[in-house]
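Take a look at this one chain, the form predicted on its own, written out in C-alpha cells.
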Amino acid sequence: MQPSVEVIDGKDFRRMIAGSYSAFMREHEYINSLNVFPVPDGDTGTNMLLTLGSVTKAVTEAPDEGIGSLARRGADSAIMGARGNSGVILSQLLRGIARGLSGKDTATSTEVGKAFQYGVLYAYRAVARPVEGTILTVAKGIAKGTYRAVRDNATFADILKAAINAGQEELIRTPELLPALKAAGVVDAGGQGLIVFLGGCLEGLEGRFTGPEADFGRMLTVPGITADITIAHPYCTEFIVKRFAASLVEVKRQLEQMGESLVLAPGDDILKVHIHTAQPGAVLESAIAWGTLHDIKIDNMADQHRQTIELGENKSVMPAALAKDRAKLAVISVAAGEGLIAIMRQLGANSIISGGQTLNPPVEEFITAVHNGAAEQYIILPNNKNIVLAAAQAKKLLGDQVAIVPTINIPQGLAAILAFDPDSQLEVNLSRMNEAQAAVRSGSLTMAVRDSTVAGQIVPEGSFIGVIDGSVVVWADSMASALKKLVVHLVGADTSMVSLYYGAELAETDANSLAEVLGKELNGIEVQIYFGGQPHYQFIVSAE
C-alpha cells in the first residue's frame, strides 16, 4: 500500500466529535440496557452522552481552527463534564488524543491514528485496578487494531474501521472474561460505548449524521452567573507551581489562550500564576504538567459583583458572614433524596452535591463546590462506586486542597461523616473516617427492571430484589419478604441496630409498618427508620 498523504484538519475533528455525540444520542439507551444487574442504574450510556455533550459544545463553539487546539478544548471540557466512571474514562481517552495532537494545525492520518493510540493508553491508565472483560479489554483491542492500520499507512477512515473491527472482536469476548456478563447475557456496556464513539467519529468524518439534532442550550452553563452579569472570564485564578520545570515562554503561550489579566511571577524553581479565565479547571489541568500545585485560590468575580450590588456602594461595610475566617476542614458529600440530604447536613456536611444511582455528577460540580466553599481543605464522600473516579479527577485538578474517603454507598458515607471532627488534622480524620466506613454492612432494596438469571434462578421483571456490593443476593414477590431476606443477609452476631432509609416511592405509614414488623422478627436488634427520599430504591439498609 502506498503511503497516504491525507491531511486531517480542525473541521474534520469538529465533524468527528459531532458525529460521536450524534451516535450517542441514538445509542445511549441501548448502552444503558447492557447493565449487568437488573437494577435501575444502568446509566453508562447516559454518562458518556453527557460527557460528550460537554465536549461537543466546547468544540463547536470554539474559535480555534487548528486540530491540536480544538482537541485540547474538547479534552478540557470532557474532564470538567465527566460523569461516572465511563465518563471519566472517556475524558482520559480524549485527553490522550489531545496530547497526541498538541501543537498541530493539521495532522496526517497516521498522526491522528497515533493520537488515538495515546488516547487508549490514557484511558487504560485512568483505572487503578484494571479488570479484564470490561471497557479496558475493548480499549486494548482498539489500540491493537489502530496500530496495525497506522503501520500500513491507511487512511484515517480505514484506521477507524480497523479500530472498530478489532474492538468489536474483543467486545464479543467480554462475557467469557467476566462471569457476571455471561450470566446476564450481555457484553460490557462501557466497551460498547467505545465502539459507538469510534463509529460516530467515522460517521462524522464521512459526513453521515443519522442521530437527532444536538441541543446544547442546557449544557454546561456556568454555575452562579446570570444573564444580567456578563463577565467573559469570571474566575480569578491564582496558584503557585513548585518544582517548576517547564518553559516560561510555553506556559505564557498556553495561558494567553485561556483568559486575560495574566501575571506570571517566576522565581527559583517556582512560578506564581494569576489569570482571569472562564475555565479554571482547564488552567489547572495544564499546570499539572509544570510542577506541583499549591495555594490554589479561585474567586467567582460575577458573584463578587453581585454581592457588591446587593451591599450598595459603601465598601467599608462587610457583613460578618463574609468577614469570618475560613474553616480549616470541611466535608463535601454526594446524596440524592430530600431526607438523605437533610441527614447529611445535620451530621455536618458543608456542601451536598446531588447524585447517586442514575445521577452521576460531573467533575465540574466537585470543583465548583470547593471554589464556592469557605474551608481551606475538603474531604469528599462520593457515596457511590460510579462517582469515585469523578471525585478522584477533581482531586487531581485541585491537589492538596481535596482528599477522598472512597465511600461507595450512603450508609458508608453516614458512618464516615459521624467520625468526622473538624478540629482534628486531615490525616487523623481520614484514618477515622476510612475505618468507620469500612465497618458498615449495607444493602439496598429495589425492583428488577427486566427478567434476569441470578444464581441459576429466574428473577422476573417486577420482583423485589436485595442488592449487596453490586450483587443481587435475594428476591421475592413482596417487599416485606425481600426486605426481611436482605436484612438477614446483613446482620451478624455483633449487630445491635439496623437502620432503614425509605425512598420517595414509599408512604411513611407503609414504611413504618414494615419497620415495626421487622423489629419484632429480629429479636433484640433495634430497628430505626428514617425518611431518605432517594429515587428508585425503596430502602437503603445498614447493619451496625
Contents of the next structure:
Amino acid sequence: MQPSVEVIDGKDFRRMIAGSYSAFMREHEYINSLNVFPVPDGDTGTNMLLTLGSVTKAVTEAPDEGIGSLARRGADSAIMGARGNSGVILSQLLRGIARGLSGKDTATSTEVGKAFQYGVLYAYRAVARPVEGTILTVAKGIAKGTYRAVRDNATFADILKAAINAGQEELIRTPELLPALKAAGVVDAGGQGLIVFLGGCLEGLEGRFTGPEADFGRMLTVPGITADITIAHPYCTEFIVKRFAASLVEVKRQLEQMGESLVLAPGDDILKVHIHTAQPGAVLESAIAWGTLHDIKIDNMADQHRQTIELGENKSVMPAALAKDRAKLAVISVAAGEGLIAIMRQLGANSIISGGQTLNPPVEEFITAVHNGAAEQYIILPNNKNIVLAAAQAKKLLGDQVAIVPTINIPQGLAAILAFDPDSQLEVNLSRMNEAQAAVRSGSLTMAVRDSTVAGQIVPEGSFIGVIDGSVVVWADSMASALKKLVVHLVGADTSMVSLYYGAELAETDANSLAEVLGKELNGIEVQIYFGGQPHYQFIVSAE
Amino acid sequence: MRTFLNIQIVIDSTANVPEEMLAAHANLQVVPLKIIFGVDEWNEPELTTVELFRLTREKGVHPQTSQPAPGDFVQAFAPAATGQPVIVICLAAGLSGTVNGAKAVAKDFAGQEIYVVDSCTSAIGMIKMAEAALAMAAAGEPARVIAEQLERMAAATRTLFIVDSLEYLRKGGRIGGAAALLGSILQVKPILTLREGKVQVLDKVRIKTRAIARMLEELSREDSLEYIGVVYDGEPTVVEEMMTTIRQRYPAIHVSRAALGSVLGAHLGPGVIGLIFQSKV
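With the form predicted on its own in hand, show me what the form predicted together with the partner chain looks like.
What follows is the whole complex; the chain from before opens it.
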C-alpha cells in the first residue's frame, strides 16, 4: 500500500512538480513524436518540458512556505515561461490549481482534487475554439475522474490515479474524434502531455521518481543589454495592494503618468503593481489610498544592467528599460533563420524573437521585448500557429501595451510588417496589417520525416511534401517537382508574384536555378527568390 | 497663329511645357529652375534627365536644384506694371521654394494683379492648369476667377509616383520620418504621393508591376475624372503597357504622357513612373 497523504503541504507540492518535470525529461521525445503530420514541427513535449522547467525552478528555489503560495509561484512562472500552445495550456492548468489552493498552508486531498478540477477548467478556457480530440478532451476526462474520486473521499494519490485512468481512456479515443490523428496513427500529443504531467505528480507525491538532475540552464535566457545606458525611470517598484478597493481604470490612469513598463495584475480584491518610475515614493503615496500595501520592493535598475526582479511572486530576469526616444508604436516579430530575420529587420520590425515551427519562444521573451522600452505600444506578429497563444498570454499580462496580429506563417508576417506604418494610429495599423496578411496565400516545402497516408495514398518517408495551412497537399520524390506542384497549388487567377524563401540546408545556386525554372514555367508571374535560412523547410512559398 | 491676350500665364520649368504649346501662346512663358553640380549651373530646359543622370554618375556628386532667380520672376512679372494681370503656376511647395520665391517677388509689385498658385503637383498636372488658364483667359474670364479655378484644380489633383530607389529623395531631404528608413529589401516599392505638398508614403507594395497596379487601383477610386497623365523617366515598355491599360479602362477620358523634367529627376532619381489625375471641379 502507498502511504496515504491526507494532508498535503508545500513540500508535497514541490515534490509533485519536481516529479512531473522529471517525467517530462524522460517522455518529451516520445511526446514530440506524436506528430499529426510528417513534418518537423510542433514539439509539444519540448514545449511542455521547458514550461515545466520554469515552474520547477521557481518552486525549487522558493523558501519553505504553504502550498497556496508555492502553487502561485509555480503558476506565475509557468505563465512567463510558457512555450507553444501546449505550454500556455499547461500554464493555465497550473493557474487554476493555484487558484484552488489560494491562501492555504496545507490542503486535504479533497481540496487538492478540487484545485486540479479548477486547473482543468482554466486549461479549457485558454483555448478560443475548443476542438474535441485534442488536449481538451483529455482534460475533460481527467476532470471527470478527479470528480468521482474526490466524491468518494479517496486519498490524493488515488485521486491522481483515477484522473490518469480517466484521462487515458479519453486519450485513446482522440484518434476517433480527430481524423487527422487517426490518419497519422497517433494520439493527441498535448493530451499525452497532461497524462505525463499527472503521472509525474503522482511519482513525486509518492517520492519514487528517479529522474536525472534538473537542468535549468535552458530556461530563462534573456538577451542582456550591454550598451551604456541612462535610465529615465530607474526604480523598479513593485508591491501588492490587498483589500484593493479602487477602480482599476483609475489606478492605471494615475500610474501611467508616473513611469513606464507598467504591469497591473488584478486578482480577487488584490492588485499586483509593477512599474519603472523615477519617483517610487509618489507611487506608494498614491497606492495607500487603494488598499493596504504589502511585499514592497524597490530596486535601482542602474545598479546592474541585468537585474533580477520579482514580478509578483515570480522570479524573472528583466533588462532595464532604455531611456531613449521612444517610438509610439513598434513591431515584435517571430522568425527562425538569419535571412528571414534580416528581411524582417529591414522591413521595419523593431525586435525579432527567435523562434518558429520547431522552436517556440516562451511568453517571457515577448515580455522582455516589450520591457526593452523602445516603444510605447507594440504589435506582435507570432508568425506561427503554435506561437499565437503565447503571444496572447503576453498580451494578457501586458494589457493595452500590446496588440496582436495573429499571423500564422512567415509570408503573412512579412505582409503585415510591410503594411505597418509607425506614424499611423494603432487601430489603423491593426486593420491594415490584418487585411494585408489575409491576402497572402502561402505554403512550405519540407521532407517527410516518416511514412504517412495522405488522401488514401502512401507518402513515403523522405518524400518532399508541400504543406498549406497545416495539411499536406502535394508530394513528390524530387524537390523540384514538389516545389512546382506546391506553387501551382498556391497560384490563383490574380497572382502576380510568387516569393520563395529558401532554407538553411539549400545552396544558393541550387535555389536560384529552381526559381529560374519556375519563373519560365509561370508565364506572366514574377518569381522572386530570397535567402530565408529557416531550419527544416527547404522553401517557404507565398503567392500574392 | 499667335493671339495676344492681356492675361499673362507664367509657369515654372518643372511642368516641362511642350514646345508647340509655348509657340502657340504668346502670353505663356516659362521661368526656369536650375540644376547645379558644384560650380556648374544649368537652366532646367537645357538638361534632359539622361544627361542629368550621366553627369551624376560622371561627377560622383548629387545634383542640387535651385528655384528660379528672383530676377527671372521680376522679368516675367513686368507686364503687370503695364496693367496686365499675371497668373503664376508653381510646383508643389513641399518640393521646392519656387512658390514662396514667386510670392516674395510679387510683393514688390504692390497694387498690381499677380496671382501665385501652388499647383500642389508638377509636370502634367501643371500643364493641365496652364491649358485651363489659357482657355479661360481666351474666353474673357477675369484673372481672379481663373486663379480661383486653378486653386480648385490643385486641390482636386492627385499625384502618385514610384521611384527606383529612395536614395535621391533621402539625399535631397524631401522624404522624412519613417518613410526615409524604408529599404529596398524584397523589392519593396513605396507608392509615394504629394500630400499637403509633401512627399508621403501612400502604401508599400512589392515589385514594380504590382506597384503600378496599386497606383491604377487608386485611380479607379476616383469618380469623375477630368484627365489622366502619366509621367515617366526611362522604361518605355512598362509605360506603354500602363498607357494601354489606362486607355482601355477610361476610353472617354483624355490620357496623356510626358517625360520627366530634370529638376524632378534630380529630386526623385531615375526610373520614376508617375500618375497624375484630377477629378472634375
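Numbering follows the first chain given and starts at 1. Each form is matched to the other, and the largest set of C-alpha atoms that superpose within 1.5 Å is called the rigid core. Please read all numbers here as calculations on a predicted model, not as lab measurements.
Asp158: CA moves less than 2 Å between these two forms after rigid-core fitting.
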